[in-house]
Every structure is written in C-alpha cells, then in structure tokens.
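Only one chain is shown below, in structure tokens, and it's the form predicted alone.
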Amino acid sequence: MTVLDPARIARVSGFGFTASADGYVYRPTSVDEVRRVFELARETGRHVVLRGAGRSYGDANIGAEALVLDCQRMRRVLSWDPASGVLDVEAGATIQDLWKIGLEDGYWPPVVSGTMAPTLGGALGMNIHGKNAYRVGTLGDQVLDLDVLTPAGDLLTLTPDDDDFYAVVSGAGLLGAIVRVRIKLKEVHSGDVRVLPVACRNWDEQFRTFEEYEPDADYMVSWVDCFGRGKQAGRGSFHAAWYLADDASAAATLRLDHQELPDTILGFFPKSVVWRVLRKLNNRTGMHFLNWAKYKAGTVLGDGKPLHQSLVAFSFLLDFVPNWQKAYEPYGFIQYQSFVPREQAPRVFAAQVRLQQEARLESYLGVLKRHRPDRFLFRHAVDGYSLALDFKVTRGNRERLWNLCHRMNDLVLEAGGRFYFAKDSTLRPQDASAFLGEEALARFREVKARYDPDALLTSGLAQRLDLV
C-alpha cells in the first residue's frame, strides 16, 4: 500500500486569506513528475489541486488533505523567437517571466493582470483579462497552442482551432494540468506608455468617459470611490493609457531597469513598511478618508493632465505596494468581481455600491472595467463591464458580509452578468449554475468523463459550488 509522506503537509490559502486547508504539497519539475502525482493520487485514494502561483483570492486552489500541485518550479523557456515574438513556454513562468523575455526584443504580453505574479498555467486555468480585454479579449485568446496533461495519462497538444481547448482554459484547473504553452507577445515601440487622468464625479461621467476613449484607446481602467453618495455616488478617476510609437529614448525605455518599481515612496519612505501603515487605517473610518482625499488629489493634480508611466508601473498597481494584503490580517478579504451588460451596468453597480452603504460594509476599493464576450466554456466575460471589489473580513462581519454578496449575486444574475472564478469566495451553487447555464455545465461534464475519468481533480471552490 502507497503511504505518503507526512512531511508533505502544509497548510495552504488563497490570496485573500479566508480560506486554507492542509494538503501534501508536491512541486514537480516534470511532466513525468507531474504523471507521477496524478498516480499517486489515483493509488491513495486522493484528490489533486492544481496550484499556480497561488494568486486566486479564494479556495480554488486549495483542497482538504488533497494532493496540492504546484507547478511553479516548470517555468524553462523552451524557445524565443525575437523576430515573430513567438514565445514557448512552460506553464510555472510568470507573467513577470514573460515582459522579462521579451520586452528588451521590443515585446510586452498581450494581456496582463493587475500582479505580474501568477503562472501561465494559472492564468489560462482562470483565463485573466487585463485592462484592454474590450480591445484583445482575454489571456486566452492569445494562445497559439498549448499542452494539457489530463489525469487520466495524455499529454495533449490543444490549439483554437480544437473544441477541448476552449474548456482546457477557463476550466479552473478541474480537466488537466497545462504544461506548455505557445503565446505570440504584443509588439511594442516603447516601454513606456502615455496615461490621461479624467477626473469623474458621477456614475454618469465614469460610463460616458469609458465610451468617449473606447474606440482608441489601448488600455482603460477606472478606481471608483464606493463612499460617495448621493450626486458624487460612483465618483472616482478614470484612467485611458496608448502604446507610445518609437522615438529617439524608445531603447532606454526597453531596459529592464527602465521598468523597475521604486522601493520608496516620495522618495525616502520605504515601501516594505507601507502594509503597516496601511493596516492601522484599513477600518471603515481610515478608508473613508483615504477615498476621500484620492478623489481630491484626482480632481485637482491629475485630472485631464497626461503622463508617461512604464507599462509595469501602469499594468501592476497590486505590486506596488510589497505584500499589501497582511494590511487585512488577521482575518483577510475578499474580493468580489461581477460582469454586467453595459446596459444594465450603470443600474447594477450603482444598487450594488447602496448595499454596501446600507450594511455600512462599503468596499475599501473599486475598480470599473470594460469588456467583451469570449467563447470559452466557463466565461465571465460579457459586452459590459465588471466592477471588481475589496472587502475586509473581521471576526464579526463574515455572515453580513456573504448576505450581502448574495444579494449582490442577485442583481447580477437578474441583470444576465457573470462572475470570475479567480476572485470568487462567496457564490452559491445555484448561482454558478444560473450564470454558466446547462449546456456549459453538461459539456464540462462531457470533457471532464474522458479527461478526468477518475475524478481525481478538485479544488474547495469545485465542491463548494458542486462543479465536480
């Protein structure tokens, strides 16, 4: 009988720290190694989570006393080609891996999210979006081929133009391991990009501002304020950035110490301390106020003036500050992200943000996007916009809290938007299936019975919502 190795065990959490269980942690360096788990699992009567970077902020890369598959360890660059800006991959190389490779060449990934730390593979599993998903789509649309170990044994080479792959990405690590992956990388002129500030006041000015610089601009993001009320309900700043075309300092700007993310702020300050400030103010009252004097600094120094910023600095605001989140210990957070029709949206967001007020539980941070709708099997994606969500958890608010995502859901539901896996921690069962629909579900079943006949991958979020 196969007895595994106590030493393995660990105790494992999502990003947002309300939810961890202990699992036998393998970190394979192989495709052979990563069979070798898959067997081990099947001889021990186990289940397998697949697990990137572990950026995912809820229990969907976590597994009570599953064999937890982190893959970060097979991160080898198979092949560059600087001329095409075509580049093969393991599925463990980071975001962070990819812009590294490339942007000296004059590349730049085609779709990033907010952190440069979580793994391709990961983020194929989730299929992230980046700011310019109304413009490219998601990660996965950019994908020319890639390899999935399925736990049942193949190792299978996917492209766009096979059925398998658009439920192998989205999947959430629930059909196989992705091992390799093939991605062309966006060309670029600069490694700088030009960003306009648009001060929004309203609701009103946020949606009119993403339609006004839609049909040129590369990139759109907005923070919005979810303190604001009354006429200053959903006020924050709007954010339009465009690829910079090649000039005369366009070579400096490609270093990769161009791209470095200052340790200080103003400066002196140093940022590894941040968080600790951070934490003393990240109370209903601190918040309020930091949201308040944000939109004041955007209304009066950054409104309408353009700028030039790195496209780290623009693209990865959640690694600007080094481990931001211990500012929500000890009991964590969540972030809730819902996708909304745009013509629903401006009705949605806006009751959504009441509820929040109302329950006095505002979230701490707003971020408004736009997007469009993809093909793949667990999208979240629709012709709208999403309004992500930071909600601190405390010792006494979880059960208002999750009543209170719950009701949210609902709006969503009724408006015919979406959630994202990567993000989630509170949906229902009966909300999962509402938004995914039983087609999708019952094809998830279908690949799932040839790829995963045994059953053997999971993830707390899969039980949760009775995916598996």
Contents of the next structure:
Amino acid sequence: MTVLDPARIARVSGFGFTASADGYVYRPTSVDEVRRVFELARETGRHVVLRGAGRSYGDANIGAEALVLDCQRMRRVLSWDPASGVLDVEAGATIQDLWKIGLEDGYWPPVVSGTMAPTLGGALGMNIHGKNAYRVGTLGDQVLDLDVLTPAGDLLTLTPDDDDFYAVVSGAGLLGAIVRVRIKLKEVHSGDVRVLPVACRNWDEQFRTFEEYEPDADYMVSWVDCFGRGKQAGRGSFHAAWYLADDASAAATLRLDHQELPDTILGFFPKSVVWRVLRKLNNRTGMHFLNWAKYKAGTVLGDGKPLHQSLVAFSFLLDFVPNWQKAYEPYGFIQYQSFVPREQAPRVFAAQVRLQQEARLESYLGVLKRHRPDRFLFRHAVDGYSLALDFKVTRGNRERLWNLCHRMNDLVLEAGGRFYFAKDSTLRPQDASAFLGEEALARFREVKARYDPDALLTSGLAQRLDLV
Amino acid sequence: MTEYRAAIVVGASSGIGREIVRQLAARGCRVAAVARRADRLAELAAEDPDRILAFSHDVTDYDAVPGLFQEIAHRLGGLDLVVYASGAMPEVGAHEYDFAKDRPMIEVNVLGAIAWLNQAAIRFENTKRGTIVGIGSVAGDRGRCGQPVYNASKACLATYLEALRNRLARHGVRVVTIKPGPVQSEMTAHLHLKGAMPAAEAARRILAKSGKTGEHYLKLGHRVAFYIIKRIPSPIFRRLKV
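Since the one above is the form predicted alone, can you give the form predicted together with the partner chain too?
Expanding to the full complex; the earlier chain stays at the top.
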C-alpha cells in the first residue's frame, strides 16, 4: 500500500474561508513532478484538486482527502520579448509577476483581476475578467498558446485554433493542469491611467453612465451601495479609465517603484492594521454607515474631475488593504457574482438588491461591470452586466443567506444570465446545468473522457454541482 | 456538546469504545470502528451501516497503522476526532510477575496508543484542528500492589497525552485524557466491581468532556479522591490497602 507523506496534509480553504477541507498538498516544480502527482493519485485511489493561488472564493480549489496540486512554485519565465511583448511563462506565475516583468518595457497584462495574486494557471482555469471585459474579453482571449498536462499523461499544446482550448480555459481545472502559457501583453505608454470618477444617484444613472463611456473608455467599473433604497437604490460611484497615449513622465511612471502601493494611509496610518479596524465596522450598521459615507464622499470629492492613478493602484483595489478578508473572520464571506444580459440587467440587479434589503442581508460591497460574450465552454460572460456582491457569513445567517442567493439565482436564470465558478458558493446542480446548457455539459463530458478517463480531477465545486 | 462529523474509535468492539461509536453515530457522525474482532465489528456496523464503518485491525500491528489511518480518513472524507479506547488488563495475582501477561498491556495500552495517536497528532498539527481522546485510567495515578504494569501503562499513556496536549494546544488541537474509574466492561468483568459505571454512561460523559482539552475524571468523587491519593506520601501509601 502506498502511504502518503502524512506531513503534507493541510486544511485548505477557499479565499472566503466559508469552505475548507483537508487535503495532501503537493507543490511541484516541474511537469514531471505534476505527472508524478497524478500517478500517486491513481496508486492511492484519490482525487486531485488543482489550486493556483487559492483566490477562488468558494470551494473550487479544495477537495476532501484529495491531493491538492498547488502550482505556485512553477513560475519560471521561459522567454520574454520586449520588442513584441510576448511572454512565455510557467503557469504558476502570477499576474503580479506579469506586470513586474513587462512594465519597464512598456507592457501591462491585457486582463487583470482586482487582485494581482492569482496564478496564470488558476486565472485561466476560471477564465478571469477585468474592468475592461467589455472591450477585450477574458484572460483566455489574450493567450497565444498553452501547455496542458492531462491526467491521462499527455502534454498537449493548445492554441485558440483548437476547440479543446476553449474547454481547458474556463474548465475550472477539471480537465488538466495548465503548466505553461504564452501570452501577449498590452503595450502601454505610461504607468498611469487617467481616471474619471462619476457619482451615480441611482440605477438609471449607473447604467446610463456605463453606456455613455462605453464607446471609448478602456476600463469601466462602478461601486454600488446596496443599502440605497427607493429613489436612491443603486446609488454609487462609477469610474472610467483610459490608457495615456502620451506621458511626458513615462520613463518614471513605468518604473516599478512608481507602482508600489504605499504601506500607509495618508502617510501615517499603517495599512497592515486596517483590517482590524474594518473588522470592528464589519456589521450591518457599520457597513451601512461606511457605504453611505463613501457615497456622500463620492458626490462631493472629485466627482467628474479626472485624475491620474498608477496602473497598479487603479487595477488592484483588492490589494489596497492587506488581509482585508480577515475582517470577515471567523465565519468568512461569500462572493456572489451574476451576469445578466444588457436589457434585463437594470431590472434583475435592482430586484436582487431589494431581496437583500427585505432579508436584511445587504451586501457590504457591490461592484458593477460591463461584459461581452465569448466562446469558452464554462463561460460566465454575456453581452451585459455583472453585479459582484460580498456577503458576510455569521454564525446564524448561513441558511438565510443561501436562501437569498437561491432566490437571486432564479432571477438571473429567468433573465438568461450566467454565473462565475471562481466566485460561486451557492449554486445548486440544477442552477449550473440551467445556465451551462446540456450542449456545453455534453461537450465537457466528452473532453473529460479523453483528458481524464479515470476522473482524477475534481473539486468541492465540481462535486457540489455534479460536474464530475 | 461538540459536534463531530468524522471520527475514528480504536478499540471499538466492546465496552467504552463500542458505546462511543454508537453514540457518535446516533449524533450523525461517520465513525470508523477499529478493533481486532471482525465479527463483533460487523455486528456493530450493522446497527447503522450508513455511519459505522468497520476496520479489523490488531493494534500491535504497528507498521500497518500509517496506511490504515490514511485509508480510514479517506473513506470518512475527513477526520475531526480520534479516540483510543483499546486496553488490556489481564488478571494478575498479588505475587505474580508474569512477563507474558505484562507485555500485552504495554503493547496495547501504550505502544498501540502511540502508533495511532502519533498519526492523529501529525494530521491535526498540520490541519490546525481536531480532537484526540485517550482513555487512561485512575489506575495510572499511583503504582499499586494489584496491577503494577497496568498502572505503569496508564501512567505512561497519561504522560504521553499530556505531552501531546502541550505540543498541540498552540495548533488549535484538543488532547483529552479521560480517567474513568470502574466501568462495566469485558475487561473489568473478572474484577466483580461494585458500583461500576455502565459503559454507555461512561461514553456519554467522555463525549461531553471531549470538548475541553485537559485531563478529566468522570465523577467528581474520583477527582477529589485521586487529588488526595496522588498526594499521599510514599511511606504512608505503601502501608495502605488501596
């Protein structure tokens, strides 16, 4: 009998730490070592769970008693061409690695999430999007080619010309381990972007503002105060941003030190303790106040006045306060993001927020973004909008919160909307099959049978949704 | 009372161990019942086949423990409680010094416990959670005329568990030493104990106390009595008939 190294076991959690499981964590440094983990799983009759930086909020990166394949040590740069901006890296490289490699040569990752922590492999497994999703699509749309090691043992190179490419990217790590990625970075002429904040008094203004800036803005995102009611429902603060075509200070702004996030607020308050302050305010009353204060500040300070911000400061809002997720301890939080076609989005999102208010379970943070459809198998995007919501889990609210999410799911499904596995904790199997569709599921099973005939790859999410 | 979802009970075919299995299963916990006697285990598992899994194993087969421990946790889909309830206490005469009788007491009560609980300790130290329960005995509190090696084995177990507790407390792991007094079981049947606690009641009290790390007696009277007994000076203690 093969006995695993007992010291490899660890409690592994999703980023929202509402889901966790004990697994044997392996951190390979080469393709051969990844292959060996698949063999070990076969020998011991266990499953394998692929995990990047562990930034999926729910249960997509955990598996009880499984071998957890953490690829963060596979992050070597295989080649970088400053003339073309083409980067060839191992898939454990993070978004942070990408911009740190490219920026001084005038290149920026074409798609970034709100945190720079995710690995490329994990980010492609979930096919992440950024604030420019409506313009450039998802991360998968930027890839030139990639290598995937299947549990069957084949190392395949896939390009956007291969049908399987569209299954592996977005496949939630259930088809094979992405081990290498070649990607073209976006050429930029400044390390800053021009940012325009616009205060929005309600849903109407939110969507009107998105439509107004959609034709030419490079990025759009809006924060929504989910405590706003009546005529102020949907109030918040929209931000559009543009790359700078011409920056007299480009030599300075493209340097890494210009991009460093400060470690204090206002020059004296250490950010490392901000989460402790947030934790005290992290209740319905405190967050009602903070959301109101943020909205009011947005209407007074800087409304309609463009400013320059570094690419890092604008892009990685979630990295602005270190360890902010700890403010949600001890029961954690869930992130809920639904994607709704353009015409239906105002109605559905307004109804979602009303349901939250009726249940007195308002999201403490709401973020609205614009998207465009794509051809990936487990795609989340539609030609429309998404609303991402953070909900605190408490000792007593779990059942009510899940019920609320299920009711919000129904609204999304009725409107032909979709969901995003990186942020999901509450979907039921019927919800997943309803938005994915039988055709996509059949195609997934067909690829799964070829790539992973022993069904080694799984995850908490895959089991919850009956995907494997 | 602490809720457990997946537990291993070693020494599950009779007495306290069997009752702990039954009570955990009744509370919705999936339990691996580990013991030597396969027929007894099969009967126990048949009582609640969805929740009780039987694993036949001789605790003196130390080399088999790491593999079996992993297999059980795999089958259970996780692990948050390990109870070591195996114990041997053969009848020993007042003038008997029989190594053949003494040896299994050390093997079952001490070495078996170390083999199993070391595995639990590695796992729980790494996962930063979990509960280890060792069934010691009041007999380990002093060396007495009647059962020198049994006394020594339970003292060894108690000290081992204390050390585990001190190692693992900082990792969020509970290590609980239970010192039952007389309990009605096959192991104690030959002693014809008066006022012995039924095994089901002992199991209930053990599970209730498992939520608090430390050393526990099952009766207040025992706690008081053994507080005193442990402090009786040796020159006096050796003249007493306790």
